[in-house]
Each structure stands twice: as structure tokens, then as C-alpha cells.
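So this first bit is one chain, no partners, the form predicted on its own, shown in C-alpha cells.
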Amino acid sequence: MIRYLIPDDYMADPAVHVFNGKLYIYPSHDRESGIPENDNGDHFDMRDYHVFSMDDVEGAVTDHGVILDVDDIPWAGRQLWDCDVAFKNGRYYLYFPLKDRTDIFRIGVAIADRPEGPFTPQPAPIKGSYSIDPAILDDGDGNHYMYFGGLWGGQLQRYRNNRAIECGAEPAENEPALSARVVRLSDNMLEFAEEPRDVIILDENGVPLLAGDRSRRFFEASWMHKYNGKYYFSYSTGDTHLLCHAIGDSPYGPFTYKGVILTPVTGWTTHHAIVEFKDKWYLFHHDSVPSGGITWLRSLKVTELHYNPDGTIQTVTN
């Protein structure tokens, strides 16, 4: 089963969670902006978020409308890219990347009393935040962790050790690849409780992946889930168009590379969420088939996901 979910609009980069017995989908919202395509992603000029819910994966999809708009955010510049939502103590927290008025990506927080919003943004971004693609893990023990970062237009190459550098660039091919970041959130869910750490991905020999290993190294689109007590870090390889996964014993890693989840889709980007619902596992992602291959007009889809006996994830082929 592979199903397109929202045929009447372009939605991408899904974050998906089970709240109150329903699936809730928080995607980015593509639109035709008239901006020429480039490696900085300026053509992805999204300006709002919708939320969708489903009682069943094969059932109706309910659009709850706009839950946050660029105009609602006091520090906004442009580009509301991929977001995620977490629940704690009766409230829902929406984490979103947005360029500030100096065109630097920061990560903000908006709060709601219901999963369908609307969400009210905080007056400023999270102190010390940067780059894109926040994904939140509820570890089940009261702790929540954010995974974030993306190369090229996501600006991750402009940082080392959580500090901006003068001339951002990717490492040489024989140097360790740039890593996603992981950080534990504060109890109030509004701040970083510590300095972000590197998410290290190891090869089969226990060696960190190199920047030149483009079919396996991290590029963007972090997601974290747990299965049989293990932590599964999944991500996109960006310019080689794969979704991959790595497995570890801690939310901080390190994670050992285990294989491809999804082969390349139509359209440049690959971005996803993995969620268990009614005793089955599902992969939510997007492609550009309905738009005729236009990379910045993407459509959400879902397919069932399966694990091998050794705990690795079986590859879904497009």
C-alpha cells in the first residue's frame, strides 16, 4: 500500500505522531513562489503550517487548517521549513525552523492546548539554535531530545562546535562528515538544557562516516524513533537522494549505519517520519509525482514499513 494523502495541495516533510488515539501530520506547505531553483533552497518559500489528522491510515484525512503563519511570528524573516511537535504536561509544542531578519535559520517554539492548534509562538527563537529540521524524541522518561541540522540551504556547514564560522564549507572528502545535532530540552520545553552534541554515525568497522561517503553520510531530515529498546536515527543523504537508518543504544548515539530505508523518489528532496499506529509501522514521506516532477511542489504519501529479524529496516523501493 502506497497512498497519496492530500491530493488538493502540496505538502511535504511530514512529522507524524499519535495523539489521543489519532495520527496527526505536521507537514511543511509548498507553494509556487516564482523564485528560481537553486542549491540554497530559496525556491522553498513556505510561509505557513497546516495540521492533518487521521483515525485510520486508509481512512479520511481531516485538514484542521492553518496553525501557524509567518505573519504570526515576531522575529520572522522567511521560510518556514520542516517542523515537529511534542506533547508534555497537557500542552503541545511546535518546533519550527525559520530565517530571522538577517536571513539566518533559527529554531522557534509555538504552544497550543490541542494537537490541532492553533499555536502561539514565543517572542524569540531558542537561544543557541541554528540550522533546520528539528525532530523531537519523547524518550518516555520525562526527557525530550531535539535532533536538527541540514547542509547547503540548511546552513549547517556554517557552524563548528555550535559556533558560527566565517567561511562555512563542507569538510574534505577524507575528513569526518558533518553531523546532525542532538540536544536535551529543558523541563519547560522552551530552551536547550545543554550544548548540542554531534550525532555520530559509524560504519561497520566503528569508524565515523566520511564527508565523501555521500550514499551514507548525513545531509538533512533527522528523525528518531525507538524499536525493541534501540534508538533508530534516520535521515536523508541529500544529493544522493536516499533515506538511511543507523541504530544505537542511547539517544546521544553513537549510531551504526544499517542501510537504506527508501530509494530515490521523483523530485530532489527526501524527507520522512516513522511511526507505529495500531500495531503496524508506517513510513510517511513525499515525492513530486503529482506536480510532474517540480521539486518544490511535493505531495505527502504513506506506506507500511517492515523490520528484518535482526532489527534492521527493510528497504522500500519507489
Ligand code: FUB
The other form holds:
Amino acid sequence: MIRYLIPDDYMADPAVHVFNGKLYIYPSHDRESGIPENDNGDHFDMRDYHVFSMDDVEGAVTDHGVILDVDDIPWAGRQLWDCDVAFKNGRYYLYFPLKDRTDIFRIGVAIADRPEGPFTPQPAPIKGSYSIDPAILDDGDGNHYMYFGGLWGGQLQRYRNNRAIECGAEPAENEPALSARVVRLSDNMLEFAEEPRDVIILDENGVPLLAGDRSRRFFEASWMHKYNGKYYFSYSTGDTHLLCHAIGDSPYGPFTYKGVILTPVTGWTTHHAIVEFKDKWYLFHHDSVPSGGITWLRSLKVTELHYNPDGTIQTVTN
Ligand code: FUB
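Now show me the form predicted together with beta-L-arabinofuranose (FUB), since the one above was the form predicted on its own.
So here's everything in the complex, that chain up top.
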């Protein structure tokens, strides 16, 4: 039987971590804003975040309430999209994408003493940040890396070499695909410690995926986890609606494409988190079944994930 984790509200884009022995889920909080659907994603007009915790995957889900509201963010324009949270030295850092008052997505940080928040936002977005969907890897050696980016409404096509370009457009089909970005965070977790780099995904011949390879190339929804010492970059292919994974030997990649994690769900977007909890691996994700297929009203689910003997992830089929 399929279990929706939060049946009384619409939540999407789960970021999930184990803090203090519990699972903490940081989703986007979908709502009906009445804004018409378009390719810019204006209809995803979210205004706050909640956090949820679970002692067990089969157990109760506790809603800890609102942890950050758009009205409390000094530089806010609109649209709080997919966030993530990291822990360092007794503090929790919430990274969130939000359009500023010129309608450009930036990534902000908010800080709390507890995973349940509330989180207090910094006065300005991270210098040099752009686009959407921040996901944080704690590499276990004191370093934290942010993966980010998203095409179309996520504005990634407007940037090359970390600079805005005059006319944002996707590359031609036979050119290398646009990449997610990875950047090491500063010691205080509030800045980029370096220029963001491209997250290169190679095909089975070691060649970077092309922009026309739409069932494999990166679109949005970065997630990073480690398994048996390898780095697993997973992501959505956007307009082909797949969750895929690619494996590498360093947080910076390159990563070699290894296949589909989740076949298309009901609704346009697909987005996920992968987490180990009590010696099992789980895929948290969303679909739009409970809302009757309304793309911007999504609901959270979880399913167990399995690895093949060669370390690749088995496909979950809807
Ligand atoms: O929730 C808004 C956007 O939809 C996210 O940022 C994308 O990853 C997609 O799930």
C-alpha cells in the first residue's frame, strides 16, 4: 500500500537527513496561488517551509511547524523553492533558493540551533549564488559542498562560467549539456569558498552528455550521497521526467551516468532525497496523485532503495 507521508497538506522536493538519530524532512510547501502555469514555473509560488521528523520510516510524522517565512527574509522577492539543511559545529544551516526583487533566483542561508528551527535568515543572499535547488554534502572531513542549478524556470541557462549572459539559452542539441554546479562552502558555512564548478556527467564512453540527450542530461533537483566510498550524484531530467544517477570518485566529479532511479511520476516535476537510516536506504520523492494530477500541488512518499552488486541503484518503477 502506498503511504503519503503528509496527507493533510501539499509538500514536495524533500531534503532528508538524519540528525540526533531521527529523520528530518525539509520539503517545499506547495500551495494554490492561482497563478497560471507556464514554463517559468510561476505557478510554484511557495511562501514558507515546514520541517517534519520521524523516529521510524513506518512511524508517525511530526510537523514542527513553519521554520522560515518569505516575509522574514530581508531580500525576498518571491518563490521559495527546494531547500536543504546542513549541520556544523552545533548549528543548522538552511539553504534556500528565492527570487530577489529583480526576479533573479539567488541562494540564501538561515541559521538555527536545532533541526526543528526556527531559522533566522542572513540579511543578503550568498555572494555569487544563482539558480535553484541547493543540496549539501557533508563530506565527513570538515568540508561541505553545495550542488545547485536548474533549467528553464530555474534560470541556469542564463549563466556561463558563473556569469550572467546577455541572452540565456540552452546549448544546441549536439553541444555538451548544461551542468549542475558544485562549490565548497566556507568554514562558517555562509559563503562560497571558491568559484562554482561544473558537475560533468559522462556517458559510458567517457564523453560528456549532450544537450540533446534529454533522457540522461541534468535538468534540476541535485542530490549527493556517498555509498561505499563513491560519490553518487542524482538528479531530475526535467522534461523527460526521470530521476537518474551518476557515480564518481570525488565530490567534484566527473560522474559517469549509471541509470534511472525512478520512472516518471504523476505531475511534471520529479525530485528526491536519498538517505541511509537504520541500515537501510530510502528514496524520498513526490508525486501529484493526491491532488488529482495538479503539477504544483505535490505530496511526499518514501520507498526503500536497493543497490546492485556493482554499486548501481536499482530502478524504482511507478
Ligand atoms: O518546487 C519547485 C521546483 O520544482 C523545484 O525547485 C524543482 O526541483 C522542481 O521540483
